[in-house]
Amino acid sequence: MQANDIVLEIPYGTRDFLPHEAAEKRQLETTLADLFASWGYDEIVTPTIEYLDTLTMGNGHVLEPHMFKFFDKNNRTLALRHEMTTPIARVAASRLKDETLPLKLSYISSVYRYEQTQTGRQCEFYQAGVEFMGSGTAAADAEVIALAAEGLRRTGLQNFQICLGQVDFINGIMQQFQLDDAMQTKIKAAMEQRNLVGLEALLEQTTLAKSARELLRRLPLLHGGEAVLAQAYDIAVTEQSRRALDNLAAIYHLLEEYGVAGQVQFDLGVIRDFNYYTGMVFEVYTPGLGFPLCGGGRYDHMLSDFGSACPATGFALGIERIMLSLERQGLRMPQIRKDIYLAYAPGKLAAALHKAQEYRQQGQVVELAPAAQSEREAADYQTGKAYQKLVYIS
C-alpha cells in the first residue's frame, strides 16, 4: 500500500459526514436538543475519555473487550466512553450530589465500541438521550418512553414500535426455578440475542422439569398487546415477577394518557445488552431496520455503585440510525440552505463585500466569489453549487 493511500484512509468503524449528511445530522441534533430542553432536561457534557474503572463500575467487565483502551503517562488504564449513562451517573453522584432531586439531564455525544462494522453499526457513533435521576415511579419511566417517542416523531419518523419489557419479570422466573447465576447469565444472553437454538441447547443442559423448560422457551415469544400481560400473570409465581408485571401495567396506562400506547407492544424477552438494568426496559424499532433505533430502561443501582443511592431511568437514540431510517423510508431530508451566490466584475470587490454583508445581516446565506468573474462564469458556478439566486456586481 502506498503512503498516500494510508493518509487518505480513516480508521476502522469510523465515517465521514459529507456536507449534506452533516447538515442532516446537525438538524436532527438541534431538534432533539430543543425538545429535551422543552421537557425540562438540562444538557450535560462529559469527557470522551474516562478511567476504565469508572466505565466498568457496577457493570462488571462484560463490555471491556469492546472498549478502546489505552494508558496515560502514569500507566492508569483509560478508555473511550462506550455509552453515556455511566459517565452521567458519575457526575450525578459526585458534582451534582447536593442538587435538588430529581435530576433531569440530556446529552448529545459520540460514543465508541469496538465491534464488527455493518450497516447502522459503527465503532464511533452518535447518541442523543436523557437520564431522569431521583424518581423510582412508573410516572418517571412513562415520561422517558413518551419523550423518546416524541423525539422520533420530531425527526420525521412516524412508523415505529416501542417494545416494552421488565428485567425483574425474567429475574423472578429464574429465581422460581432456582437456576444458578452462571446459567442465568447464559440464558439471558441467549434471550437478548433472540438465539432460540442456543437457548434450547442451554435448557437441555439443566435438570429442569420439562414443564419448566417449556416455560422458559416461551419467554422470548411473549410479545404482543395487553393480552400478553394476562398470559405472563399466569406463569409468574414469584412476588418479584408479579410486581414487575404490575409495574408494566402502570407504565402502559400512563402511556395511554400520553397518547403513545398505540405504538407499544409488550415484549417480555427484551433484556437489553447492559446488565445494570433493574426494571422496565424498552427498545424502539422501525420498518426496514433490523436493529433498534432507541433503547433504555431503569437502572436503580448504578448511582449506589458510585456511592450515592438514587433511582434512575433513561434512554439513548441512535443519530445515524435515525438518519438511515429516514433515508430508507424516503422521508424528506433537510436541505443545505443556499440563498445567494454573489459575484463581481474586476474592480468591484469592495462593493461586493458591502453587498454581501448587507444580505447576511438580513439573514440570507451568501457565498462571495473569491475573485472577479464574468457573469457567465458566475452563472455556471451558481448552477453547479445549487444557489437559488445569483447577484452580480458590475
Given for the second form:
2 protein chains.
Amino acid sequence: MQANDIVLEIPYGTRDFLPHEAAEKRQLETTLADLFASWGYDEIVTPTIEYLDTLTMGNGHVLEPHMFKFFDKNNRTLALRHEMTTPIARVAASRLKDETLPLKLSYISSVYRYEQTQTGRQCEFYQAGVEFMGSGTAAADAEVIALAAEGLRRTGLQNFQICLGQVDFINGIMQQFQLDDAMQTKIKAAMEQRNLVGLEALLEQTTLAKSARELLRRLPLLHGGEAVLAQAYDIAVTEQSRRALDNLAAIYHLLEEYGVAGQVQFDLGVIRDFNYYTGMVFEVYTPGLGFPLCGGGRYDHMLSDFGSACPATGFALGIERIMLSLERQGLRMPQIRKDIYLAYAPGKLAAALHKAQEYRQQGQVVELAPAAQSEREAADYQTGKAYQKLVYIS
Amino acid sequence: MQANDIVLEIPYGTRDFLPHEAAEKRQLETTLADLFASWGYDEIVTPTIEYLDTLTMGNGHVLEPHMFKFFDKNNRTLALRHEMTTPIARVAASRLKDETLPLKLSYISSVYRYEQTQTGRQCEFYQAGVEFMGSGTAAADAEVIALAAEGLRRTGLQNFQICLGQVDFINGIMQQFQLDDAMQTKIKAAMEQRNLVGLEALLEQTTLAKSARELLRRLPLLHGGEAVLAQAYDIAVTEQSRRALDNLAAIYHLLEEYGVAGQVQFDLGVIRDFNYYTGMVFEVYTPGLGFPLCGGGRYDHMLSDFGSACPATGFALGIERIMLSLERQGLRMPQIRKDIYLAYAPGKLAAALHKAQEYRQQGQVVELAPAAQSEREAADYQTGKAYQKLVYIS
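Would you mind generating the form predicted in complex with another copy of the chain now that we have the form predicted on its own?
Let us now look at the entire complex, which starts with that chain.
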C-alpha cells in the first residue's frame, strides 16, 4: 500500500455518499422534514458531541462500550451521540422546560455506534424521528406510529409491516413469576434477540413451574393479527399485563382510523434494545431486510431522570436503511436533475455566462463549461455528465 | 449544582438549535443546496470522522492541536473533520478519480475545531460550500465567487463585501526579498491576523533594506477598488507577482459580467488561515461582524497530495455566521408555518384525526390535540403555540 492509499481510506464503519446517494439522502430528509413539520412537529438540532454522563442517563450505560469517547481539556469524558432521544429529552428538560405541553419535536441527525457493522448499520448513520412529549395517551402513541407509517409511504416504500408490542405486558408476566432483576434482564435480552435456544437455557436455570416456563417460551411467538391479543389476555394474570393489552387494543383501534391498521401486526416479543421504554414499542420491517427500518415506543421516565417528569413517545427512522429498502424493492427516489450544459467558443465566455444566468433564473439546472470548447468536446461532456441538452454559444 | 444540572449541560463550544433556529438553519441549507444544484454542483456527504493522517494531508498539521482526536480499536488516530475541502479532495482522488473533469461538488456539513470560542465561531459549526476541481481558469475562480455571492443574496443578506486577494502576489514579493521559509510563514501569519505591530517587530528582525520593509509594511494596507491593482503592479517586480495580478484582473473582469463586481474590493493582505491556497483567495464580510461569513480560494496542489494532480477552487459559507448577520441586519428568514390547531370534545378523536388528515392533504400544517379538550383550553393552546386558526370538533 502506498502512502497515498493510506490517506485515501476512511475509518471502519463510515461511508461516503457519492452524488446520487447524497441526492437521494437529501430528498428523503427534506420529504421527512416537511412531513414532520406538517403534523406540527418542530425540528431541533443538538450537538454531535455530548457529555458521556448525559448520554448514559437513561440506560445508556448499556451502550457505553459502543460509544466513541474522548476527553475535553478539563478531562471530562465526551462522546458522540449514540441516539437522539436522550439529547432531545435533555433539551426538553432544560431550555424548553417552560413551554406549554405537549412538545412535539423532530430531528434529522447523524448518530454513532462503534460496533460490528452489518448491511444497513454503520458506525456513523443517519436517523429522522420525532418525540411527542407531555402526553401519556394512546392517541399520542397512535399518532407517532401513524406518522412513521406516513413517512415511509412518502419515501415511496410500498411494502412494510409495523410490529407492535408493549414492554409492560412482559414486565407484568415477569412480575407474576417473581423473577429477580438479573434473570429478567437476561430473559428479555434473549427474547429481544429472538434467541430461543438461549431462552430455553435460561428457563432451565430458574425454579419456575413447567407451566410458567411454557408460558415464557410462548411469549416471543405471540405475533400476528388481532387474535394474538385474545391469546395474550389468556396469559395475562397481573393487572400490569392486562393494562398493557388494553393500551395496545386502544392504539390499534386508532390506527384503524388512521388507515394503517392493515400494516400492523402484534408482536409481544418486541422489546427494543434501549431499556428506557415503558409502554408501547414498535418496529417496522420490509421483506428481505433482516433489521427494522424504524423503531420507537413510549418512554415515560426519561424526562424525570433529567429533572422534569413528563410522559413521552416517539420513533426513529433509519435513513440508510430506507435507501437500502427502496433499492431492494426496485424503487429509487427521483434522481439529480441535469438540464443544460452550456459551452462556448473562444472569446464567448461573457455571452455564455449571461445565458447561463438567464436559464437559471428560469429554474433550469445549468452547468457552464470551465473554458472554451469545440462543439464536439462540449457534446462529449454533455453526454458524459448526462445533461438533457447542450447549448453552444459560438 | 445538582446531579441533573450537570447532565443538562452541553460541552464547551457546542449549541442546541431551538425550533426557530433549527427552522432557519434548514431553510438556509435547503436554499443553498438548491442553488448549488442549479449551477450543476453535485452534493456529496463524507464521514464526520476521518483518519488524522488524511485530514493533515494538506497543511492540516497546523490545525492539529485544534482537532478533536481519539483512537479506533486498532489504535489509529481518528479526528472529527475540521474543514470539508480535504475530505472532498480525498473522495475526488479516490472514488471519483475516473469521472470526467471538471468535477463540481458541494456539501452542507458540520465541522469541528477545538479552540477558544467567539461570537459566530463555535467548536462545532456548519458550513455550506462548493469545490470546482479540474480547471485552473480565471473563469472557474470567477464562477465560485459569483456563486458564493448569489448564495448570500438568496439567504436574504443585503449588504456584504467580497475581499479578493491572491497568495501568489505575496509569495512573489517574499521570493523577491529572499526571506527564509520560517520568516515568510511568520510574516504571512502577522498579515493574516492584521497584526501590524507584530509585523513591524518581525521586519525589525530581518536584514531587509529600508525600502523593502516599507513595501512589506504597505502590503496589508493594499485594499480598495481597481486603483489598488495599479498600485500593486508598481510594487510587483517578480514574474510570479505580476502573473498573480493579471489573474486577479481577469477574475475581476468576469465578476463584472456576473454583476457582482460592485461588491468586490481588492485586498492583497487576504491570505486565509489554511496554507493550501495557491492563487486567488477571498473572504466575504458584512458590516458589524468582525469575521468573514465566507472564505475560499484556489488550491492547486491538494489533489496531487492525494495522488491525483488537478487544479481546484472553492469556498465555504458559515451557516451560523449567516444567521447572525441576518439577525444583525434585522432580516430573519421566513419562520415556522403553523396553520391549524385541531382540538376535539370527548369521544370525537376519530372524527378529529380524519379532519386533520384531510387538512394535511390540502397542504396545511395541522397539530392534533393530544387528548379531548374544552374549547377554552384549545383556544389557550392555539394562542400559546401561535397557530393561525383553531378548528374544534364537538
